[in-house]
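Only one chain is included here, represented as structure tokens and corresponding to the form predicted alone.
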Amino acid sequence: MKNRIHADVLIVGSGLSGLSAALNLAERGLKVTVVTKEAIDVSNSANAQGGIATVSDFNVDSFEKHIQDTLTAGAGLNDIEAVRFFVENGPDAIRHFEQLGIHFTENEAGQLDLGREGGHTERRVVHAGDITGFELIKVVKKAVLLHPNITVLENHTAIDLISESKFFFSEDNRVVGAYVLSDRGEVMTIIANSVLLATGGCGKVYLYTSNPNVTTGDGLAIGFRAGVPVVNMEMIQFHPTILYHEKINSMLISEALRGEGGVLIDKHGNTFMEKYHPLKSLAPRDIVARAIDHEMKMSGDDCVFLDMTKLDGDFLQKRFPNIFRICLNGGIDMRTMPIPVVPAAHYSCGGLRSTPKGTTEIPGLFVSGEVAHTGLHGANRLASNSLLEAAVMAKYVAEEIAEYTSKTKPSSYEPPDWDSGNAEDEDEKIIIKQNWDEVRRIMWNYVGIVRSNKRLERALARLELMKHEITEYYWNFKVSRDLLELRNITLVAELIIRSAMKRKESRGLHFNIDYQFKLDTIQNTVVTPAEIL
């Protein structure tokens, strides 16, 4: 058998959660293989600007305040015990990264410089300038690449998981590895005692997004096909402020700018957020995104503006050096002119059903980070709780995997090599491109910031027409990264639509003009594989 790798643990994804878990497991003596679609440092984590939300100054802040802010932003859909778990473990995560060599920004007194972002009632965002994610990944990546127990396979794309029930007619649905498309175009069989999906989110399902190109929902689709239900996939967060520029794409303008005093205005210089929320420009993301969307539709303008001109210019350069530089390169001097911004798809609050420690109902399969639904975020993510979740979860999912591995013998079955059958080389890649573009436009136009029953029905009808064509193409032609991603975003798009159709109310990030109210009964939306596969 060729192209086979054996490992104790296979990790799919190289964001903060995946790499941190890999390092933790390797230090326990386990052999870890990390598979990532591009370079190891290409991820949503690396793009994160704001920081890690955690309580540091207990003189003015507290765990209870952070918990309450998270619950308020989450519109009552959070799991209170999950929220408490992540909030109370935040300070340990910060200490861990400092021990690894992360240098978080300090104030003149030598203490952590705490930022404030939308939805937070206190300053509690620990940051490294305005490139926190980049700095975190840089340090963790270095440790991962130097560790002898970790093998990193860059430019490799996971296809599907291997389970005992799929190939060996076992009643146990235990996951024992995955098929992976290599950088040479060959399909590898990676056999592992445990598999961790840490693939991040699904922003590229939408036409406009802050996410890098790798975020096509692969882990969501792969885990769902393996048998894990998804929860609250209708809750897609649209970041209110993405730079609107003809030459600069997917540039996120951090919420921290509003935390430091930035104000949203229209093209005439008029503020408008006071019409929508008492916190004005510091309102939770879902409210700000809908407000901007409404203002743009009412005015017909292509964008609104974030005004930083009333702040000290030297402070702006020091506090936001990366954003300042990129804006200036694009002809926007934030010291003297407002920044044009629009909303775009950002993070998912839903995901594969799991515990806060990353266990799923499938033996041998674990999840961590944005791909997981733990109950932390509810119906809307509180700013900078994302890196908090990734950091805390990485530690505890590694503990769960280590315990599972110590108690579980390697599978006695030997999975077969990938069989392409009579599949041919792709003959018309334009079909993939056309379907890719169509899925993303359908999602943006019909399943975006504001939804309706009619829009959702139209979206599902169009997606159903495409599914047959994509499935047929998948089985008739040899797999490629583009084809695998198209297959995955189509499934994830369907999960989002079907979840949205199940929720007969407006709550948090999900706003349906046909149900402009909140139900008294608060419940999660669950879609199971049995419903659509």
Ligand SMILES: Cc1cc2nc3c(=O)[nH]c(=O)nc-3n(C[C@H](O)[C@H](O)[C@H](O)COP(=O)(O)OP(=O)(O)OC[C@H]3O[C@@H](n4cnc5c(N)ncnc54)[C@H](O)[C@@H]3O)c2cc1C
Given for the second form:
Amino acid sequence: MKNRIHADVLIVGSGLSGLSAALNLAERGLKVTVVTKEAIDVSNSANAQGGIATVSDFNVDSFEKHIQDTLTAGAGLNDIEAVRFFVENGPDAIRHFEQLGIHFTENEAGQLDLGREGGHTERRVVHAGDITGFELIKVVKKAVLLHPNITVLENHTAIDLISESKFFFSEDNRVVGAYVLSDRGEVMTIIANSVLLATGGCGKVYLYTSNPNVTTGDGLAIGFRAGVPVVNMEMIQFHPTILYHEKINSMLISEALRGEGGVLIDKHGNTFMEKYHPLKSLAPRDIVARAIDHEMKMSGDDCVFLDMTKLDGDFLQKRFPNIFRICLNGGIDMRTMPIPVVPAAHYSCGGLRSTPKGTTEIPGLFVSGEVAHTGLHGANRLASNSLLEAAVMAKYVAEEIAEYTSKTKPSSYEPPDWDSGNAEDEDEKIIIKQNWDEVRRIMWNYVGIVRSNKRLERALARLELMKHEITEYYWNFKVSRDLLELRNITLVAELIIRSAMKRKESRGLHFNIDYQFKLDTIQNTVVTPAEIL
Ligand SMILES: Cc1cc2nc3c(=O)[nH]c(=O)nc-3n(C[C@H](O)[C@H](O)[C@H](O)COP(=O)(O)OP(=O)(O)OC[C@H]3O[C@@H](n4cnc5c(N)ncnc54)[C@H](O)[C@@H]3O)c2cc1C
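What I would like now is the form predicted together with the ligand, since the data block earlier showed the form predicted alone; can you produce it?
All chains and molecules follow, beginning with the one already shown.
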């Protein structure tokens, strides 16, 4: 593989958003290169269990109801036009996937079997058993790998974008490619007419997360360094129910289990959710996560439990085959014993400022999926609205990129190769590991489910110290994936803290014990690169 390659479009990330956009663009005749950190099917998308929220049964459900549920969860911070855009595009996204060959689960009448999840007033979650993401990625991946216009580079990590002017804050800051760390440890220059960041969220910024290892907020950091502001980064969703097990990591116990009748209990078998919300175990995620956090802090227990034992055993096995099997392998038979669960970082509602169609304020730079802030989720994401966002955005961002490409001449600028200066092989991996752990621990302890001014100040002060050490490493040593990720999680952690400090209220996912009220004026939190870089 050459160290300098050209493409019409460079896509960073092979989740649902990146792969769907790649396919769409390739079908329009554009040459697409996809870079992805690990194997093509390692992503949050591939781990999604519950499904895609969309209105299917118009006899009982409606776009208005889906919009209203999204707005209720979003606690006033959603952009209503964006919500309408995504909700109304839902049925089309489902049709598209069906045409690609995905078989969503059907009921006995041969219609889509619709799941119900927290915050939804109707059954509207289209799913493929309890491995919806796996099935989606399997089918889209197959089409991508067969397409002659798409090249996929696995085990390649994007480092930073290349702009024509080299100065991102100048007027002609058009993005023309990216530097990418290859699977051989060399830095490649990929030149492209446009770049799409589809890098997902940032769960790994926290010690406990449902996200896979690749989810280190790289795209957020890369886009921010390139000049795109971030919006509402304090709105981190903690999933209430991750399996608490000494050997099984990051295993999500889908909300759909509570949708089907699962009930949260403490170790004595007592229910507790009635103290927190009228919807009890099916309350919105932020309420359930905070309630569990509170119960655990009050009791000193390591976890709470999800009781499925009142449901029919055959139904459980049929409806949740994957979760059932994994629990059973870990010694938990959900037919007869409650499942131990804890909350963990799950989803980033904030992101790089963009339109619902994925355009940013930087020419040539587009975003799609969880990395973007479109206004859909507001202060809290409604369950299963994110695959909807990833799928719908992928279609429209492809249209935007195609249009941009048709109007824009390829850049004549030939960027220099990556300059590693006097870099040497770094041999003090321990310092990187130490800082990795420290950032994630600080975020979990001080910037987690419940925040306070003092905790946020402490977190920022510690992070500032580490930032200098990490920057020194970055410039003095040869880059590795660990070092790149550390640099990115540290920046993203800072963005979350600074955003949390700016919000002088508690709203949606952001709960600060020093401001336990909602302000009358509702506004987005914006952090711009000029403020901190
Ligand atoms: C366990 C779990 C269950 C979920 N269940 C649901 C659900 O049921 N319904 C729902 O709507 N949502 C669900 N979500 C959320 C949803 O899966 C994600 O929001 C969505 O899949 C994001 O898609 P994406 O394409 O934006 O990013 P992702 O699917 O996260 O893909 C990001 C890609 O970017 C790559 N990448 C990142 N950084 C770099 C870099 N520097 N260089 C190269 N490549 C890079 C990664 O390797 C990955 O391939 C779930 C999430 C998790 C973790």
